[in-house]
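As structure tokens, one chain now follows by itself in the form predicted on its own.
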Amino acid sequence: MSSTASRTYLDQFPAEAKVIKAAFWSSFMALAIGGLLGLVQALHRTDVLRFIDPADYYTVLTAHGVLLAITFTIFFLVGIFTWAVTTSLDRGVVDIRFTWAWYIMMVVGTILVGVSILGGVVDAIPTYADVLFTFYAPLQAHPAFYVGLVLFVVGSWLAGADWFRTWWAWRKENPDERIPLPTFMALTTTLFWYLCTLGVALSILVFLLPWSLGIVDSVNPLLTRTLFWYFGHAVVYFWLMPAYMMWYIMLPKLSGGKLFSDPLARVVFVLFLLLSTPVGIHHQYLDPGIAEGYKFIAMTNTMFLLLPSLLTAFTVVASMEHGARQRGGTGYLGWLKALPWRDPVFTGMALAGLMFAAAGFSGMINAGMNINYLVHNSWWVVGHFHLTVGTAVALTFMAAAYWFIPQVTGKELWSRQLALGQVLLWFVGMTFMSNAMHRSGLFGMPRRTAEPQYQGFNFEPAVGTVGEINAQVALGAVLLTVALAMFLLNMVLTSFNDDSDSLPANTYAGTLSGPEDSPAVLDNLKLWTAIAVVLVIVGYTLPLASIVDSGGLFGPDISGFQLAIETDPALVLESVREVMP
């Protein structure tokens, strides 16, 4: 660490702190709106309180997914990574004007996407985007929606370029130094992001946007779906990797110790770079246009992704144990009592990691072909990603904000007690909600619908009742909303707090085993990127070629298909006679 580490981040990098604060508040605004819409969905779907038209449910669902899964997560991520690069390299960005440029581009993209979605419920706005978070064909959005997504993603690309420029400037001055661990994590994540977003960029720019503008008449739905999931599963790790970074470099420090192994952390991030992208087809096990062999390969590749997560669990828990024993903890499990459970930053991150362990078990179910058939497109899947992005990521980010907001504002956190209650309440609320969603998925309760109960059909859960499960979901949603309000209140009041001279220094955890204990090849980003590209080519070339060969680049000719369903029996009989030989 540098000699300036005794000061806050605002003291060290005042210009960058302003950008990071702006990114955090953009993230919080998306979280506030998206979270409130989540409550509307939960109460509507469980039939507890309905005040929106069922058709508008899908507009709300789209906004909820886009604002939370993309806007909230990535705005917070660019703030965290800007902090990580500048802090660990002990130098500011090369050009702060460039930094503001990519942030503004992301904001403009978000506004375009938000207005496009809002047009679904506001007649005065001539746009539409009821395409859900997944936004692949045959659902079509207004061109502004796709343009907004492009601007947002390109802005994130430029953010990555900003971090690389900062690192290159540092390397010229320190040619023989190993890449500091936080910077290494940010750069490998950025390379992975560049690779995985190629699919969604191709889908939007070549197919969906021209289709929305009327330049092309049709698209190949399976092709756009596959290109989305090329990106759509990988983006999960783009959300998770900054959370992983917090677990690696902040949890050991908060525990009172050091990171168990810097080399092992580097291995984990290299494995994510290599393995995260060529697995998206496991979201398409029930798509008939993809051969079973390709699906089996995707399943096998997905199972390999368990390795970096298991390595993370081992390294982080070992680091926490080291810290606890430094604080006087003893015994096989007694050291757990020595951890700083009254610290909301530590507790929030620790509970988020615990929830992610549960998400790993349900994720293995999703990854297995035969078992996936039982829960595909059910509420089980929704329960799974509320454990991942909804808890592992969101709870880690909220807990981290209790440390970072004082660092970038110079103001004391308004209430640590309120913060501790908030992270605990979020954990309890998500326990209720995700448990009920997983259980409902086991008996086939569908997702992505405002009306899950079919007329004349009753779901039969093995344990409990549908009413009890709905009550758990509604209760969980209410508790999560209260927790969200507590978080936002704390953030707002902290902003109005007085400046403080007693804030902790801007530091992160040291290591028991440092980078000098690992081979230098781990820092060869060109090598790992090249291998990742090869794996993507191997994993996707044949499936994409098969899809294009069978369905055409812009879809099959559908002009000969009957697009309307006749309801008059005489007309139906006449139509049948016309097509009979």
Second form
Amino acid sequence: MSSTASRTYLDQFPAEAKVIKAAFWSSFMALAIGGLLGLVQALHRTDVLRFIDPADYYTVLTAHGVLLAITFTIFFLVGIFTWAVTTSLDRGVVDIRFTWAWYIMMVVGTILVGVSILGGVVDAIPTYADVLFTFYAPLQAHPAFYVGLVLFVVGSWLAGADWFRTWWAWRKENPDERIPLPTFMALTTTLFWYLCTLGVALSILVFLLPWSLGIVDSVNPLLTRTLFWYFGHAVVYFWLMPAYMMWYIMLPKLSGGKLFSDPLARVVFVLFLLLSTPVGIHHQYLDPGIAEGYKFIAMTNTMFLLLPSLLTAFTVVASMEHGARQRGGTGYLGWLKALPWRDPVFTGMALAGLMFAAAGFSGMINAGMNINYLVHNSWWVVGHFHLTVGTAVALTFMAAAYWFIPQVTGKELWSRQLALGQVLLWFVGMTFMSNAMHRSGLFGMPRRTAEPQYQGFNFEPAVGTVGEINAQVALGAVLLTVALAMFLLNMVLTSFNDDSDSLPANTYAGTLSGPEDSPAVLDNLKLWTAIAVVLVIVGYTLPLASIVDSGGLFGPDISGFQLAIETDPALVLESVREVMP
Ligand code: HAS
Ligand code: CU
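For comparison with the form predicted on its own, please write out the form predicted together with heme-as (HAS).
Below is the entire complex, every chain and molecule, led by the chain shown above.
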């Protein structure tokens, strides 16, 4: 075995490394399929290449959204949080069989969900789930879809329990020590995940699943929507927190320095625990049936929630600057040149951070109640989340994988050049695609439609044309797909690589200001959880009560929307005439 200094994660924790590797590969498989479907949609929508039936568009869109936003992200998360907890506590999980159990549960859930969606295009499979990744009523899926989601989420709950158990075991042996930062990050994230998934669990188990099984006749659509968004905003930070963790504990080291402030990082994660959930109504500014006052409260909370990200921008960039100056960088901005731009792990994460700065601005615009009316349900929103989850998160994960896969397999990365080209190409592709999507939203191009043709209208964007927007989106999508293929190729070839000479050691960044500089109360997880619960009660009790009061717990008698979409114009016209004679 190699010396302590150059030990990889595989050397230290061979059993855990196997589970983490499995989680990463599950994540990559979702990325491969989900990503390819993204290309299919983009080319269809922009009218560049059409081979799917427009009626199947929503099956493809659902698979794209679920596989990327839920499967790819969360499998990667459980992998790196398991790494973070075991590495920073320097001890293995309590019982590796338990670890495999939750992983397998998540896999079974994913397969059920995937097959349910596939039923939408394969006649031999009797399921359907064209409900998009936001799966609220009145769209209805086959029961198998909801059961799969439940298994997946319960699997993630058990993963969280696994991290807590490991920490409790460590605490017994180290009663007086501060929680190491990576573990602190994993635990606070897990706590808000428990809190927010209660909403989606309630929505599925009490309403959507019984409704799809025919046990109840109807549901209150606004109630299931509100419960979804109670979860649906916090889930975006569930995706983001592992990326933030990488920016805090890897980027400073890769830059050649140390994390500027451990206490500030703790404050940030505490703020996410407190504020991630009571803001979900900012996705419902246009929903009738929720009073403006509650929307205003959600907006105010959202604006407070910008703070932890702004603090992150400060701390992470300050750490990078510190690193660059250690490497001989000088000047106000000249230090940027001293950063290790040839390292794909660094460059991928730095570019992801840079794009997140832009994503933050579009998020602030979304969050403004009045300006949201302009962009809601337009392609702008799709541009926003391709910068956030599609780049800040996805690009960070891919860059991190260039470091992690060698750690958990003991094999050297196959090609650093290919990796560097890959992260750059992702950045360029996303610049084209997301910028065009944002702009198109400003002149009203809708999201979630296969047929956004404008021949019948006199359409006048302030800058450019519909054709130019479409061309940029299609070009961006093609570049992203090439980047995705480059990533997967590198991962596969790394797995078959026989070289293991220069593997990086399993470490993370030290700190300039450590936990001893922060008050011990920051580590009081019970206190922060209690406050988070109170904030949720304050933010949600009244809106939920009034939704139930006016729409009923199981709603007025509303049946699910038809899942087959009519594409024959004559029949569409006829059905419109029925409603509006
Ligand atoms: Fe969002 C819609 C508001 C962040 C994801 N968002 C969405 C949807 C998704 C999503 C998926 O208020 C669509 C859902 C659907 O299908 O309908 N979002 C926000 C706000 C933030 C925000 C205020 N969103 C995210 C993140 C996501 C995500 C993170 C995924 C991971 N979003 C909204 C709203 C809507 C919405 C409304 C509803 C819109 C509608 O009408 O439907 C904030 O958290 C953003 C804060 C970020 C910042 C940026 C800080 C900058 C940093 C960069 C540092 C730089 C570095 C690199 C490290 C303030 C941290 C330096 C490099 C060098 C070289 C020096
Ligand atoms: Cu949100």
